[in-house]
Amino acid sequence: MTSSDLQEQLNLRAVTLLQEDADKIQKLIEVQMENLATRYCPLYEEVLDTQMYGFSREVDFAVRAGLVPEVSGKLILSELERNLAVLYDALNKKAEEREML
């Protein structure tokens, strides 16, 4: 195996295990907007935000260390972001509504 095969594997690895944490952080991001409707928990909305920032020092990392290009990792955390916003949003106009009852 050459230094260049070894790179590529370790890049994918990188990549894959980066997914595989956004994919957990967007499960937590679609158990909150599911339960919208029933029950509001400002401790979610803290472990969200705590687990984002994590993985943006994990993404940092990875591409610091060259494993991930700055590209693709900007990529992961701002598809994560933007389904943030829709969460935080959502919430927002959910608690105007109850403001307004």
The other form holds:
Number of protein chains: 2
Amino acid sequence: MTSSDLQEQLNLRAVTLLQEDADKIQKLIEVQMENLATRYCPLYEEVLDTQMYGFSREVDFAVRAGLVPEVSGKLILSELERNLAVLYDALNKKAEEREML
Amino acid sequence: MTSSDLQEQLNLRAVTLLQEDADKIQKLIEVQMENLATRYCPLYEEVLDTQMYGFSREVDFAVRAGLVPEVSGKLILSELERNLAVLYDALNKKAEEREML
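Pass me the form predicted in complex with a further copy of the same chain as well; I've looked at the form predicted on its own already.
Full assembly next; the chain just shown is listed first.
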């Protein structure tokens, strides 16, 4: 195997791992979105924040270790953050609705 | 550069990065140990826990990405955890002393 083959293989593995971890967080977001109306659990937000923090550290490490281009790392993170923001908006609206009752 | 040179270089970089991050947490632990008697800040524990969590995610990623042997990752983490346990022991003793006053 040449060194560029190896680099490519390591980069691909790193991106695949990050994408898998991002998918797990995305799944958590989706579950919470589905449960908005029925079983709201306040701890969920804390769990999601913690997961996001851990994931951002992973991405940061992958970039610094030379496995993932900085722009790709930012892209993966910002997509998750956008989805998380949608969830938090929906949660806030639900909370306002409850207050108005 | 051969592929084994590249692998070695990437592994070395990964270990160096992890060691730098471990040193930062170690520094936080030492600062808190020095301040035990004078300026105790309860938020410090939370900051340390968060940092430790983020760091454990970095180490885990480095292992999964094939940059660091699992045993090395565990070693770096367990050393930090041991130092953290010493700090928490000292904090608990201080708290007991305060209660007895």
